[in-house]
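What follows is one chain in structure tokens, specifically the form predicted alone.
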Amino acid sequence: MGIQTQHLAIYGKGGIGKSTTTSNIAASLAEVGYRVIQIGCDPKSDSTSTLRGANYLPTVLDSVRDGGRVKLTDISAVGFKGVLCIEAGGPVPGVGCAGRGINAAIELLRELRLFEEYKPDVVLYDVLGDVVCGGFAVPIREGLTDRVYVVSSSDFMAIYAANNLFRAINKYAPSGGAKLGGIIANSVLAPYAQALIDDFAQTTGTRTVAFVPRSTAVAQAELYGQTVIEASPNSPQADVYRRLARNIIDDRSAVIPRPLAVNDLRAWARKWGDLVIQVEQGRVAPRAGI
């Protein structure tokens, strides 16, 4: 389209749902005419699956053991509306680091000229958060990514897993590595979610760039292998992925978030706690305490 490209990271814990978030993210961005790369950073090598019907694709890591000289055509498929899908890989089953595929996915790429020859608009990196260090870190720690954003829900453990990763952009932003954009609410159910994630957000510095609330045709889209972009086009999910995807083009804002100390955010929680057992008897609203 014609634009500088634009390198986003998108972290978050395992099960949140940041690579069905991640795929409709790039599905949205096709469908009007983006150039996009989906680069799968997570150890399941499952990251692109519903781009591409669910069917197998080669991973970087498995590709170089082999041996041999790998080509662009071994470690990559086009995907929904010319999604170009790759997946970094992972180690053998309880061998090796984890984040070692991202390096060596990240090294080849750039043997490969990936960037140069496929001139994306848009490259979108799916990453495990749950433990970010070693390769994981890559795409914050070496300024890979213009942004990060982080995918998560109102309970704890993806909370947890947010600050850690404010941590690490907190570290390395200073010295050259990316910012964040924002957190990207997934499954909104509870009552009081919009208004936790929020307060989160607001307390560590940062914003929140989109709800997505919970869909019954995002489970529907991925038993078919699909997108809900593909399989619901005209849904009110898959315009809710729209409106993210164009959120995240347009705005451009990133800032070095505040993450909080062990104490402080058990404080935090335990301060949510109390509110949540109020909502949930009636006591008071839910945006209340904000």
Ligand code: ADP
The other form holds:
Amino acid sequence: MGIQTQHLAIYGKGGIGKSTTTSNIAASLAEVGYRVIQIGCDPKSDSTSTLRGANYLPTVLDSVRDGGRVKLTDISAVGFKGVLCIEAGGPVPGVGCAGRGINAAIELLRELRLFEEYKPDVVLYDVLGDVVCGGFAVPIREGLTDRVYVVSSSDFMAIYAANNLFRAINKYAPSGGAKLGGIIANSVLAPYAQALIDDFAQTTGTRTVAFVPRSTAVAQAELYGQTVIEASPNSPQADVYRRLARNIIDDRSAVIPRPLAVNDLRAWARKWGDLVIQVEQGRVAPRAGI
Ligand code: ADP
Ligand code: MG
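Having displayed the form predicted alone, please output the structure of the form predicted in complex with adenosine-5'-diphosphate (ADP).
So here's everything in the complex, that chain up top.
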């Protein structure tokens, strides 16, 4: 185990599988003895749900809003194999900025001296990345995290969001912001999906860290309110997450990505529009055209 805490942010568009992936990484690390904190930075506030049996956990923003002195025990829960779970929270619907919870959480955790006193090996930030504005940019901007990963499928909207994240990283990295560790490809099944994501990674100067297949084990675990690591520890899907977890804490390489300009991204997408059917029909190998 390292002597220094690694702070890792996991971004991606809403519904792409950030929380599922992050929680399974947390569980994978915790089961081999790492001290892990997972901080949900999504107004949806369900990041750590499968690590703690889907029980209710007050968010930082809710607790701060209620006034009074907030203690660590008010806003955290100890989940699977000791993972410390925290949810930043979101605004009251219709009022305020969605990114406020992150600012509130970071401030409070600093005040509580959480990292100094808890001494985690790894802190995982699960961050909504549809728009990297305001609070959502904080984990990149302020030297808070060591590396950023993005979860993406082969859907254009997910790639589009990843490309926008790369722009934000690109903007802040020269002034001490976090760099990119790579892309976590999620829900890949179709033969073209891996090739498409790999090609996007190469084109933007990064790498694909892992391919996580779409799996019924994930759906089942979620219904149980558990991670795959807990619900199906012997499944192939659990091993996929274990390998991914190992990879992201052992391989500390990170880059400043080269995001595509809007027109170039459109042209790149059109090229793949032609390719996907050919790959699907076996007329070209999945790697052709790359
Ligand atoms: P996000 O945190 O990005 O909003 P979630 O992790 O909550 O997304 O995932 C959204 C939905 O997709 C959940 O119902 C989750 O169980 C499902 N899901 C995510 N990854 C997979 C996968 N690899 N296989 C099957 N279902 C998945
Ligand atoms: Mg989520």
